[in-house]
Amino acid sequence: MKNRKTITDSTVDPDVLAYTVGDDPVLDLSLAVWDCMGTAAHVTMLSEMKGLARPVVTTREAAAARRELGRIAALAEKGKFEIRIDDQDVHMAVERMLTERLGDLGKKIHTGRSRNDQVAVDVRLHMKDEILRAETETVTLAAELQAFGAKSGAVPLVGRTHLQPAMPSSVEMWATGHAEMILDQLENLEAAYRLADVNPLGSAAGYGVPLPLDRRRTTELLAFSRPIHNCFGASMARGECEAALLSALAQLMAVLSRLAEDMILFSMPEFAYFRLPREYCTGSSIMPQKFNPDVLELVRSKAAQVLGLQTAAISLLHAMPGGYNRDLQDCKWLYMKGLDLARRTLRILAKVVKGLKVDAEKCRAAFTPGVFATDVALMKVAAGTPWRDAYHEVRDQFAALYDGKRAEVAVMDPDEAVAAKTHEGTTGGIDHRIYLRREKAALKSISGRLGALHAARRALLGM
């Protein structure tokens, strides 16, 4: 094909080649868009460049690119753009693509820069908006909780330590309070976007290029926050990025999987507090009764697969070299799996938690007197009880009830004692206002930053 050249070397075995290439062709497809609009980022800057006796890239030649640039990006979103194995990543497709299209001007848009620095501009790219979306799915999560909270009020539930009954709570604090959970893991997403939010590009193998790149220019076009200073640092960073978010998604991925694991086992028989909503349930081949919670069994199954994912990717970076080495090229497959996964699951829960049940008799049927002691114990304190006295006294009632003796042991109404407690937090003191404006505030900083992140893209390829 007139004007293709590829930098593949012809002597290497294609065992070898198909080897080193891995998943490339399939794994950058997702990072298409976000090549073109770093080229086209690049290129802008070329025709900009100061103090050459002529410009690599004239102004005319940079918005032709641009143009092209669009179009293949185009291509990509319908999902009609290829990677051949001979172009091994998206980087050189693209550079194909243009080749064929604007010929020589195709041949200069690596000028100055590496693959090492265009793969890493297209990763941080991608992980900003997949960051970004997967904060909104966080917060849709926690806001469906604190929904189906606000909505079961002060429905009494046993509250529980070890599994044991432990002490009043409610639905209203069960739900409310995996939504902070959760909430609170926006820190640690926020982190990795931060780490994100930084440009490699000019940095090209790790140390920079006789030229006179203009890295703020490029940091600018490409919405990001600065460019990362010292250009070996820019290249060592690559894997740190992906091992980050791989551990905010992991701790997340935990969080969620106890979410799931409560709802097992309060939807069981034995409870039955909660009832799944069917559709979201599983049958048996066997059984004609059963209406399992598969979905979140593999909640629990996914967070182990993520945990697993940020093991791998930790373990590939502890004993590398500095400057760019091959390993890296597996750190793509392990961060995009474990978005994926989070993502995939932070949405499958939002469903599940939007059709769950609340059975109020269940719950209330639940409360055994032990479940009062505690309360019971701090009403004699009131009384003028000595903490330690009190406790003791209540610890022999239900001993001699555990004994099976005859014991007095006084039997509270849980749902008096539920309004009891009103200090900020338990159970009459849930503030719905608190979830409302955390999501609210998260919410519009999350649309504030993909809207700059599109705008860009759109300024840069016409889109």
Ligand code: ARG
Second form
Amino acid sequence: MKNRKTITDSTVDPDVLAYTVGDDPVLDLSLAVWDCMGTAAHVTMLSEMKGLARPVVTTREAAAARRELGRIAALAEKGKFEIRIDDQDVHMAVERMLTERLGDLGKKIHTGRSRNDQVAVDVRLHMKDEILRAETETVTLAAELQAFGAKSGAVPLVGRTHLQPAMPSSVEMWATGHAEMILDQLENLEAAYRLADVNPLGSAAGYGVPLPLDRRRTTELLAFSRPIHNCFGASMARGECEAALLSALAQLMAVLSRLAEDMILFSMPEFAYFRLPREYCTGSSIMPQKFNPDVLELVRSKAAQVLGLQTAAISLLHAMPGGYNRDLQDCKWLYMKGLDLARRTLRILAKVVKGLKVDAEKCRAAFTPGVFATDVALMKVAAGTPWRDAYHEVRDQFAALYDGKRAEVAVMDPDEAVAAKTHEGTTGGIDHRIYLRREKAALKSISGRLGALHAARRALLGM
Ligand code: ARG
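Having seen the form predicted on its own, can you show the form predicted together with arginine (ARG)?
Complete assembly follows, chain above in first position.
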């Protein structure tokens, strides 16, 4: 095989080219539209640059370049954009196409830029879009849980600690408790979003260039909150925002895996509090009776994988020398894979929760006397017994039962026990408006930012 010619290298050994290019020709397809957007902002800024004897590109040329970038982006949206191995990545594929169509103008668009700041911009634009979509899916899942909680009303559910029966709870409390944990994960996603929402463009290879680049201008055109001030810092930030996103996703997935695990347990025949719709269960090739919760088991597995991706990202960055290193290219599939796994999990869980059925009688039947023990002791307190004495009276009865002796223990009605707890956030004190308000506020802020990002993209690419 002959050595291959690329835009940057006159000759590269084909095996070395294949190894270094890796999966970029496929992965970078997700970045193509964002790459066109970044380039459109860069070329616009170049055409406005003051203090040069002669403009690098004229206003007319910038407009022509933007038009062509819009066409390339439209091809990419239709899945008709191709990255060849000789291109190495999306950046040089776009430059090649621009040069094929615009001649010398195509050769000018990379002026004052490096693929290092270019890819960092692409990744951040792509990430912002994806994080906002993941946040929407997070809110949707929380809303499904809240609605499921509202629908099941105060069906009593045995609350557990150490997995042992503990105190009266309700399906509503269980569902909205998970919803609240999931809504809290928006905070981590937002932290990742803020780290992604800063502009590295103009840092070039990580040290700036001797041209009067207007980094504020590209920041405004690309709808970033601010430029990353220090050019070296901008190059160092590559990988860091990917790792921060993966850490948010890993934590989100850990929360989702606990929801999945509760659903697996509570839908086991031995519990049977919940029932998964039959079409959400998978069978066995040998055991005809099986309706297995594979979907929820795979949620646990995906959670483990995302944690692995986070570990991979941090390990990759660990002790890497300052400035760009090619290792950073491998951060790309890590964060893309993490987003893919997390977003698919959010969507399938919303569907499972929507289909989940409650067996209220099985839930009530599970209330063994011990579940009321604390409430019974507190009734003694209401009658004047000091707490610790009341505790020991009840404790002695249950200790006797535990040892197989006879003892009289008081029991209660599960529904009454659930209704008797009324302070904020307990079984009789769940306020659904809190969830609805949080969900609404989150969706409003998400759609505002998605709108701004896509408006900026349309303005630059005319799409
Ligand atoms: N595909 C490369 C990456 O993701 C683009 C940057 C290449 N830069 C370089 N100096 N070789 O990192």
